[in-house]
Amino acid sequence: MDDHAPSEQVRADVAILGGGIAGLWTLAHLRARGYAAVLCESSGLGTGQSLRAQGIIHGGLKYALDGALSDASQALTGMPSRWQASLQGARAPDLRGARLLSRYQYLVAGQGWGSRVTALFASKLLQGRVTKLGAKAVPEPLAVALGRSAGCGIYQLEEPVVDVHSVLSALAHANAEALLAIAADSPRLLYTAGHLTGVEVSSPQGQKLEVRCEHVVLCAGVGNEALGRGVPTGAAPMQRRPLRMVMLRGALPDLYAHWLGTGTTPQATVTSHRDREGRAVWYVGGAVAEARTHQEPRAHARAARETLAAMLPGVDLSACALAVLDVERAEGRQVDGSRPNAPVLHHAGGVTQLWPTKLAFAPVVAEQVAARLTAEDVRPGRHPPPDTRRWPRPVVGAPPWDEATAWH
């Protein structure tokens, strides 16, 4: 298409660039409050970091394992109940169309952890959210480990696990008329006399659209770095922390658990999923995904399987197919390079650049964006919802176990 062809133009209050869980939840939150908003996505919805998440709605417990309630643990405290309310349709956005994989996550604490975990979980903040399980209540895959390890304790955490693809689908379905599929290199922030006036995008077919708006939200993960260069004050500082997640596929029981190692980071975290052919897949994070990211992928996967085999002596993992997934986590930069305790938002000249840090923080991020709009006197109802019926809509991306091709 001719680069000088005139752009179609629509008006809105807010334009969101990035269609992961944070962008979609923010879109739903703003539209429910009367804002005219659109969301632009250049690939499948959720294909950045969202679909690579394990789906655990953390309540902060694993960030308190050093015996103190850290800023991160306290920031996450209310997230499970917030998500549960939406999953039950009792709070907007209505996520009754999403799938809950498990109501609980389990924590396996070996020798040396007993008194420390007991003291921590007795705190008022955590009471009612953690239950130490007796032998008869332990899920079958963990029962053998409990029987073989003296001093091992297994705890049930009030941390639900969701199917991320279904959450994205529910949000996308409810807000379909506000979603725009765009070309990857097309977003361009528009300024007049130094003031933000909107954003210009192109469809995959080359059609141009100018969204005239008062505020732009950048929540494209790694993509924020390039998008932020269009802000006169420059991109907000960002850091990347690599992960190498491991997938096991085979005759596997459902399991949702953390194992404590010698440090305060869980040695491994397992969630269970089904691929498009109905086969069981374990998706493995934790320290095994953060360590040895420089290692050859097959060796990395085999090492993770050996770690899990030692933790789960009653489960035969020898015949499981293995695959790895490299994840480039994008976060707001911290001085020491550590994981941020809470979502990072940077506001400048009508643009909010954000990194949610955790899937669980999506409701908080949406509320913080709405609060910023109020502070900038961007009020809902100034414009009717823009008519974008002629524009293509993005679709939800595929889960990583359906995209992986290098199984071995």
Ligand SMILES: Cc1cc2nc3c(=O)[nH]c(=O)nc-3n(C[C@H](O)[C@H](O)[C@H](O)COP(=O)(O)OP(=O)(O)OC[C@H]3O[C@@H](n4cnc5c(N)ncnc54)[C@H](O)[C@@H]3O)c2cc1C
Contents of the next structure:
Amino acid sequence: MDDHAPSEQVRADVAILGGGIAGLWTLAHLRARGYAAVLCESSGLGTGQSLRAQGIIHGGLKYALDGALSDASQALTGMPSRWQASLQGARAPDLRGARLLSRYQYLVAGQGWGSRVTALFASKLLQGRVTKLGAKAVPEPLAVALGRSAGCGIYQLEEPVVDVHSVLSALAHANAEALLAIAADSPRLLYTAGHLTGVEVSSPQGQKLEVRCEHVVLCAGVGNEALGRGVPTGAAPMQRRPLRMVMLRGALPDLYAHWLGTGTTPQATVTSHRDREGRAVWYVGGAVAEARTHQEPRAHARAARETLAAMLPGVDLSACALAVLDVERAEGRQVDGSRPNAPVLHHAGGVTQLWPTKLAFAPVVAEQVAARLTAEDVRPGRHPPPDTRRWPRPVVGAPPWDEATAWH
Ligand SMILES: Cc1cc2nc3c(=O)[nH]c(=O)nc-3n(C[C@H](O)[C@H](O)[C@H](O)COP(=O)(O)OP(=O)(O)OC[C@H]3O[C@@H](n4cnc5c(N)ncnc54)[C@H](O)[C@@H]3O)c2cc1C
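What I would like now is the form predicted together with this ligand, since the data block earlier showed the form predicted on its own; can you produce it?
Zooming out: every chain and molecule, the one shown earlier first.
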């Protein structure tokens, strides 16, 4: 890249760095309110965590299992209906182009959970969102488990599962003229006399662009750590939590289910997807992905398959191909390193550094960024949308089942 190449310049109100779910939803939200905004992405859109998410729009149930119905769990409570409204086109952003994989998650509670689950799910907050299923209503893959295990209860949770690739594609398509593909190491926050004036980026071909703006939002997931160093007060503290997800490919029925273990993290969470050749893939998270990250990948995947086989006696998993995916969750740092209950946003020097904590919280972070702009008196309508027609556009990345190199 030529350091002396003259920069092109555009004017905007806001520049967003990072195009996962948080960046794209925030972009859509701000543009709908009349802000001139651009989003700069250094790789495929969503390639950090969003495309690797299971796509579950949580409704606060995990917090309920903790026994603590905190403010955070109440915020999460509204997320399934908030997302459903967008998926049906009743609220912006319009996600009618996205795919809903399932309206429900199933929860399998083994012996030992019985009375506890019943008491928790009877709470007012959760009423109408959890249904205990009778034997006839239990979906096929879980029916055998129900029959064989005394004291096992199966619940239907109002927690939809979305196809994340299609959500990102719908958001990217509707906001295509505001998307800029940039080189990974290029964004540089610009300050004059301590005041933010914008951000300078380079295209993958080395062409430079200065986006002059009042506010910058860092939505780069793990990339926020490096980008935050450009803020005069320094990077907001971040934590990384490593996971080793497991994928099974084969003749598998569609299944969207959690199995409760001993703690409040489900023992396993399965979501079902199709790879680009139409083959069925189970994507497995929960405790099986959080434990044993030191294990050799094949052994890790086989152990997860054994755990699933024990929980699903009616499903033959022996012929499935297996793969693992190592991925890090990026979150705002917590004193004890635990998972935050809510999105984490830090505002300093005209820059918001944020981590949504969950895909489900994307609408909340977008609203919080808009509120911050209002508080900083950054008003919409001051600038026309910037003309970036000559700039390359990023595309949505690939889901993990299309990228896994080794299937065993
Ligand atoms: C395995 C797994 C499963 C999950 N399942 C769920 C779930 O079912 N439900 C749920 O609610 N949440 C889930 N989550 C959490 C959820 O995925 C994340 O909270 C959310 O996707 C984070 O979105 P983001 O936009 O902040 O970051 P990311 O998705 O990581 O996006 C960051 C983007 O920034 C880009 N970038 C990085 N550096 C730069 C830079 N220097 N300049 C420009 N761009 C840059 C990246 O390429 C990427 O596109 C899961 C997470 C993991 C890891």
